[in-house]
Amino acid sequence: MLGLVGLGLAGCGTRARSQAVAGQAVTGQAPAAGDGLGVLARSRGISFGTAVQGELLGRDPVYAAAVTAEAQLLVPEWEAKWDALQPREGEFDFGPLGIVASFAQAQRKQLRGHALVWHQAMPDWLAPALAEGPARARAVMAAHVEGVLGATQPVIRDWDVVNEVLANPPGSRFTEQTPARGIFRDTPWLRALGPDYIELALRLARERDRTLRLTLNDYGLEGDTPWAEQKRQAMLSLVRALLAARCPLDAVGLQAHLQVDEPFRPEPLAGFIQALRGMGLSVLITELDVREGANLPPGLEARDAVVAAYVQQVVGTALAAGCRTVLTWGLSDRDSWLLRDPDVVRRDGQQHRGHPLDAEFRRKAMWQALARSFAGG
């Protein structure tokens, strides 16, 4: 097993050694003068962070400088997923994650993990192993949780333990992509172990690390639509069942991959967050970004204003209801998955402008909207 770089663990990955620049001082230009979002949020008791790409941290000083200036909490986009950490059964590679962890340590940032159990980012060997039956599936999950949490315990104190377990209700914009069994998404994990795989993952994580914050993460929970409400109710039902079974669970993550064409009203989201808080759970915004609508207003300034207004509504509502952690899924429009994923790219030749910084790392109206939300404006 390969350990994380420079963090007091045995060994280090070869790729991490070859890219040790990630832990060196950042020499690029900061995106702008003045406090970053992380500092502004922290002054109000809020944690702000972003998803990062270790490869860019290692080779792009401007990208690294923007992360340093703006974020206090980092989450690896890919480096902590199963296919990165255990590409072959029993062979763990923490080199790529070590790059991110080393950067976080050097820049005095916190680090969270994403994601221990998910139906995507699975190496080629994993789905066939799960198909061998429940005993094999439980053993595979236990070995992964043990290996990953054992190595990352010194540096990661919050994990998305289980990711995207809920099916999308009939009529939602995601239905064609998500076969369902009841309220649960039909995945190799569900087929191997039934819904109990969620509880199993949480219990294994708590047994391995008694003080780790265990988060259940999902998307499509923010809007004012019938299917978003159905998904919120499904999440509440699942959480109540887990807690009734005395299953360890500390937090629920709202991915908040927002779409400005989706109606939004504060009351449903606020009530949902307050219900979770009433059960003793923390609530995090974990993957915030924005897809623009079908009818774009003319000019970048007008487009950015629409995105910013939507973000301030959603984030302001969440913070007022008790959310205290906000992470964007990337800082800059330049490096966004919204430009790469064929399911979400625009078809009209335009590019989504759904992040706080533009492609040149300049602060946009969305940055200002987040700053106002943190200030309670």
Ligand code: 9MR
Given for the second form:
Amino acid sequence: MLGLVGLGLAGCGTRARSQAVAGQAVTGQAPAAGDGLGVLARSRGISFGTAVQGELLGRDPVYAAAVTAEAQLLVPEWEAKWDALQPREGEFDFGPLGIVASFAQAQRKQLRGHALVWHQAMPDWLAPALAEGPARARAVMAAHVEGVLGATQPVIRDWDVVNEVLANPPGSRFTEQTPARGIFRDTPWLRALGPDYIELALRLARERDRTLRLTLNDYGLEGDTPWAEQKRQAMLSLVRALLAARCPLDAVGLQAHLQVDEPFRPEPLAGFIQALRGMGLSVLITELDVREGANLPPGLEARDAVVAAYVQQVVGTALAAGCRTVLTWGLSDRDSWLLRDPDVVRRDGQQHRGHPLDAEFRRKAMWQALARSFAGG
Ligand code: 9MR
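Alternate state requested, the form predicted in complex with this ligand (shown: the form predicted on its own):
And the full complex, kicking off with our chain again.
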């Protein structure tokens, strides 16, 4: 069995567990015959992947088989967040991430990291430590970047270094309306260090790992609404300021947690992606999934067709504008946060069908829409 040693994750964790699933046979049924989305995408120079839950990879062969069949690129849904990696100050735990990394290595999948600095998934000790003042906040960030990148450097070559730094403009569809400080979300990091915390994280990451792809990841950037446009402009001004300060930055991740009720037009999204690419950055779709609308059409087929049409517009637009990486936030409707998060669950007794595979891991219209988008159709 491939252990954590082979992944460079050993020795860095005080409680690193070696229950990796790498050598375990993937005995579950593949979702269907034929090439998976990852293979289809790769034939067009596109990288397709998904968020995974290590716990399911370890105990659910059908889930593991679907990931193996469909994705070329994996991102841990939880296992690389701060509360997973440094639950107590100075005590790193790479056990859960090691499970995902071992699976990725055994199945020859690439792995990206999510998320080094974020205002959620913070362990209990972190916000009070940041509140002790800027010097302490800088030291805490530096120790986390050092500890994490030191361990993951051999296997993770792309990290969401800073996640969700932009405020939700007034009038946005998000229930989470954190107070803003200018374009920035008000977070413990911002309160400790001001907006400079973004630059600090990027610089620390580049210093620790010269060739790592540094990605800035955020949501609510895709639609054709005044607030989405404001958020796009905020991202462009942030990126311009970072680059003007010669801050290292390689990519912007568009989470693309889509909602079919939100107006969409190709031009604003395409223009935004082209502007980022014009500044030398790559653009990734990092967390694609879809919330269905308030009024569902009758029948699953009709519902799935609405989701698929929306996905094809957004993903088709992004690919045509030069995006070359697409990840969904989970593959199937069975395991998604869309079924668990109280802010996004449906209240009509139905469940969102916002993933390429249904709850029984059968390919549905969204799968076809992605396949067509990759083929340029
Ligand atoms: O899907 C993730 C959920 O299971 C976790 O409880 C939550 C907090 O760690 O994070 C969810 O993933 C989020 C991602 O990390 C950042 N963008 C929004 C995603 C959905 O909330």
